[in-house]
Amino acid sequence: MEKIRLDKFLSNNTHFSRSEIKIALRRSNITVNGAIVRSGDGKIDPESDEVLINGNVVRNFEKVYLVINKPSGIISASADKTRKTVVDLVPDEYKHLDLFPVGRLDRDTTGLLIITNDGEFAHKVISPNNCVEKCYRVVLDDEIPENAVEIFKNGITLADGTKCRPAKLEIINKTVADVTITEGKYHQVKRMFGVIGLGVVKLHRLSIGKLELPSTLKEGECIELKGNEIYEETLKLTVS
């Protein structure tokens, strides 16, 4: 990995402003491989360097992949001036990452979201053209009509006429269905269920992928995953 100044490392990678930095410096209370340092102009290699502030060692953000079970009445957000967001419940030590979710969720759905701070992997889990499978246990106010599974797999016309993508629809119970879909519309799958005369109930989302949220997960609790993990489960690739 490519050197970086020691002052930016810091900076990208904690919770202390440059100026909080700078009197860290001052003070002695940074080493780097376990000499002190007094100057931030200094090059480390981020993945080799060990480096500590205050007795703690700092770790490499470079790239976090947080998989969050998401509770019904967060927005998935950034931020958001009077609402809380999905990226408020991660923990402390990564709030200062720029970290953002991919995709989103209604407000009222549940499940699986996956945050990060890599948009590149976000885009390519986003694209429709990808295909990425994402799977929802949909609760209905209803009886799952006979013909719904056929219908959902030729492909529903929504009541503006958008045209949906086919999708896999299974009957769990009479009200109660697990259903798959590779593309992420507005409201999709409450749209795609409006088609056939039911109203959702309640939405959650169980899987992207091949990743599916841990039973061990609770509501707003969140897990971090390595990338190579993330990437093979979702898209079936391979990340170094």
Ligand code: URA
Second form
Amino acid sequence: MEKIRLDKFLSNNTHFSRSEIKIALRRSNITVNGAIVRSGDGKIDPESDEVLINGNVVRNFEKVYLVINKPSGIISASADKTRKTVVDLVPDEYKHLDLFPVGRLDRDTTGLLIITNDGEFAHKVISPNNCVEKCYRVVLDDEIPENAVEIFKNGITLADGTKCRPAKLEIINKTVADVTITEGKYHQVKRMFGVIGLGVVKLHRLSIGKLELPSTLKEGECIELKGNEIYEETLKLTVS
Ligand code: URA
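Having displayed the form predicted alone, please output the structure of the form predicted in complex with uracil.
And the full complex, kicking off with our chain again.
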């Protein structure tokens, strides 16, 4: 792997500012392969050299993929002046990584959301051309008519004339269903049920592709997945 300056490696991969890194260097709090280093100018190999700051190993972050169980009331954005965002919920160690959510869930929607700094991956998951399935558990305000499965299967036309692709509807009970769509139009699921006269009381995303929300992940919690795992699970692609 290409070598980079130690100070650049540290500022790319930790939450320490450049001046805090200088102080740590001066205080002999940084080691490379066990040897104290007092200057940030030297180059290191991020893959083979072990760098410690204040006794903690510095990971070579690059691309990061987090799966969060989004709670209701939080917006799907990187930053907002007044409201809390999903990126505000990630642990501090990831905060310096320019993360953003892959697509959007409405403020009141809960469940699986991927947060990353890999723009190419995000584009692939969101792009309707890739037909990545997104499955939602929906609680409705009235009974689901029997012909709803057929109506969804044929592709619903929304109130404003927008045509949706065929969607899979699996009825769980009278007022609960799982719906799978392969695109992400604005408020799509709510508007699709609106067409058949039903209001969405609760919307929760269960999966993206084969990637399911882990049942042990509590609302607001997140876990990190490796790049190859997440590509394979969502896009059925492997990365080297
Ligand atoms: N469809 C919606 O209506 N809302 C979401 O948050 C996601 C899909």
